[in-house]
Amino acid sequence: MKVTIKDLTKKFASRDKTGEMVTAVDTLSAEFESGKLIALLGPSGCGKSTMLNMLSGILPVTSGKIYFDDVDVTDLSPDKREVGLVFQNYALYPHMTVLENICFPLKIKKVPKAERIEKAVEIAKMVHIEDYLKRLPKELSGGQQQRVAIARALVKKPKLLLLDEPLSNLDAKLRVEMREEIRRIQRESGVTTVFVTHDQEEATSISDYILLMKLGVMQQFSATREIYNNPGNLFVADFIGNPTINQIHGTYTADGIKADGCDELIPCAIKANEGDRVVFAVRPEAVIFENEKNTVNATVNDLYSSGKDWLVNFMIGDTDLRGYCDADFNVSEGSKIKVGFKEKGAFLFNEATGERY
């Protein structure tokens, strides 16, 4: 199902009883196409819980439409939407087991028994719970938790599932291994799916699209390489990606960036305005080591081991800046290199505005 939303705001009287309305999404529109993941990311407060709510049903909108195929949704309660949506807790009945926590939506529905077992079994393999039937919810793992209730969100077929930060409550190692499960059965189950995240390795690891938000305002919606490959501004691009990107500081000139807290002028191919204040951006696996031309002096000051590669950790004038390194590259602490930059993974930016030149 295809799900667009048109100029969706959302306001909340403040807490500090002054009668001012805040604002936690402002004006946002976008389209999910059918059958993809989409993942909504930002920091805390940004309004991604209160979009999701707000395509539940759960929260009214205060202007704006939402439309599910072309119908207008934004008025239609919960019941009537054909969603299914699981919570950061699961929110299972502790009393129940996990083949009647399945069925529980399709009870409420007044689906005959027998069919209803039915349907959740299938649904129950699907997502790899058909052995722990008869357990009751304290009886599983966190990860067993969430299948249960990512199941009886599926059981009664709905056109979207939402995902309220659904691993969050998981350790590291569960997390990873969960992820790749969601990604899983929303692939079987082909229904459009919103998950909400904080985490851009989360997001970017599994989603088709992300709609990347700060403050209630959407920054970017784009497919997952390319809000990486093609960041919109400077938020977007400091966001996505670990190590995060470099950012150095400086005025430009037409000959090159005077970074601040350095002599040199630091070689860049995008243009901007004579005299403007900039930040050039540059991913870290964008950094050349020992280029023979368009460099810049650098010191080292610490490495670390990245498997086959070592992050480097080294200065630029007064700026911090990391970048990844052959094993075999002969580096250490102290050293005195040179430093490059490739065009792919670079970025010039407005340091005033965040927005990209």
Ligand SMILES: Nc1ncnc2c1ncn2[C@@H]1O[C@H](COP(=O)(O)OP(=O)(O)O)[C@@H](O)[C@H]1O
Contents of the next structure:
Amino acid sequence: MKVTIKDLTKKFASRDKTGEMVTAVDTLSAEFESGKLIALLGPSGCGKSTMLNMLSGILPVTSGKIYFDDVDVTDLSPDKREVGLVFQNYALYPHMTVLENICFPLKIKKVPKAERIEKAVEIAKMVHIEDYLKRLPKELSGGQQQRVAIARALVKKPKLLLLDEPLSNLDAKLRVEMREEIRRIQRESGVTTVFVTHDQEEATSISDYILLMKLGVMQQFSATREIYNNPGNLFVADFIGNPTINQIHGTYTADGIKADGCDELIPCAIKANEGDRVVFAVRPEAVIFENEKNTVNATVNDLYSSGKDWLVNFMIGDTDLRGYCDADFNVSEGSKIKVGFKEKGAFLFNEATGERY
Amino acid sequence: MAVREKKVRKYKDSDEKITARSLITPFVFSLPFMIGLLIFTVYPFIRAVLLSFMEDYRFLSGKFSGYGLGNYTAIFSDPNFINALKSTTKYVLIVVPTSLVISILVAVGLNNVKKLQGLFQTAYFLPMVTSATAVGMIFRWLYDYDYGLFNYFIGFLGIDKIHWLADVKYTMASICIYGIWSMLPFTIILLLAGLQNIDPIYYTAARADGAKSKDIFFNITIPLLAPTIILTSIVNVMSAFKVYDSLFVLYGAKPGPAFNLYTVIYYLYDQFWNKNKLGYAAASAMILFVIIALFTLLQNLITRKTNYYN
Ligand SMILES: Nc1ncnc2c1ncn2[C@@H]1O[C@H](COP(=O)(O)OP(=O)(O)O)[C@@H](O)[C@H]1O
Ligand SMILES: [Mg+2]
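The form predicted in complex with this ligand is what I want next, because the block you gave corresponds to the form predicted on its own; please supply it.
After this comes the whole thing, all chains and molecules, with the earlier chain placed first.
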């Protein structure tokens, strides 16, 4: 099912009783393609849960519209929207067994008992929880509870699956395992899925599209690879990618960027206005360690082994930067080296507005 | 290393060995309470058990003919005692479920309207802090034949006026209404506390699962409140078995207008103060004790079954 959001806005009366309104989601428009997995990404408090709860119908919208396959569902209650919702702490009903939990949405729909058990078992098999049907939630591990929560959300064959930070209560190893599971389950069921997370790595590893938010405002909505390769503004470039993107503050000149605390000009193929304050942002993998032209002097601070490469921490002027070099590149702490930057993976932003040139 | 060990020990003082010396401080602190408990609870209890088996006990001389089951056989052949057991049981079966249902509805209502809670807190606390004499006066007025509110209301429903306090047919109804009313505040407060312990995420989850308010009430609220419901009903059963104050308040210390409604505690009181049959009083107390002890056991068994969390 295709989901279209138009100028969606949610305002809350501020919690600190000042009577002011907080805009949790600000005139957000986007279109989610059918059958895709969309990650709703952003720092904590940026309005991801608010957005999800408006999609599910739990939270009424302040203004704007939500369409499911071109049908306006903005004012429909959750039971009429055919959405499945998975919570961060799973919210399994503690007094019901796994089977009863999975059956609950069907019981509410008055599906006959035999039929709902059959459907529940089928879904339980899909999420690999069929051996635990008789247990109570308290007798399950976090990962198992998560599987049950997903099964409960999927059993009524929703047109839209919504997951609110479903992995953040799991330990690191299980988190990686479960996100692959969610990906598999999503592929198998083909349900359009919105996955909320504040972890950019989780978002990039699982999703087809990423919608990145900041303070309720959409920063960028594009295919997962695209958002990395082509960030629309400095916030996006900074938020996506690990290690984070290198940022060199300086002043733009036609001959290169005059970086703060550095005498040399850094060559830059991107055009800006003479004298603009800019941020030259370079992905660590776009740093080249070489001795040819277009190179800038730098000093090595530190070296970390990262498998086959070294992660090199170096300084240009006052700026700390990172890049990868081959294991046979002969440097050590304090070495004077020359570095250059590839065009792919290097971006220029306005320092004040964060806008990309 | 030595430093670290010291630190560890500091946080583990609950594991310290219990020695005679380490017990002195807690013992001294609890002594006043212990003495009170011994004098006012343990000793009278043992005396009462013994008393219930003493035959032909004379209060003034303290003489008795010997130990035996005489008091028990006597009260079980006393129609007033049988009447008392029957009426008390009937009272419990009416008052406890009715007040529970009303309390659940009120508590769920209060839990939903956060803004009115302050106002209601006063309203439903009132019965708890109002003196029995004042309540008695109010209820006698409520039950009044000519001017009472109850007759005024049933007048609306087209029912003939009732002699609430004078007609023996309505003695049970009158004390039950009074009993239900006086049971509400305590029950509502406990249930409200239980409701506030339910994580609202379950309601949200149920809404997302498509449940409506009615589904949520029966499938989520009631089962999750079950531990509290069981606790309050058992506590209420126990207190309802001990009913006697309504007889004092409504009928001026008489068991109904025509001595027609004995309760177990009233019977006990009557045997003790009016008839001077201390042995009968003690034996009826023992019977009540056994009944209440059984309910306590039952409560323990059931609460263990409704532990959904760890
Ligand atoms: N019920 C509410 N009342 C008032 N403010 C709220 C409420 N829910 C969320 N907010 C505010 O809206 C903003 C977005 O919250 P949320 O959507 O939960 O963020 P996220 O899920 O991205 O961490 C926050 O500033 C939060 O304090
Ligand atoms: Mg959130």
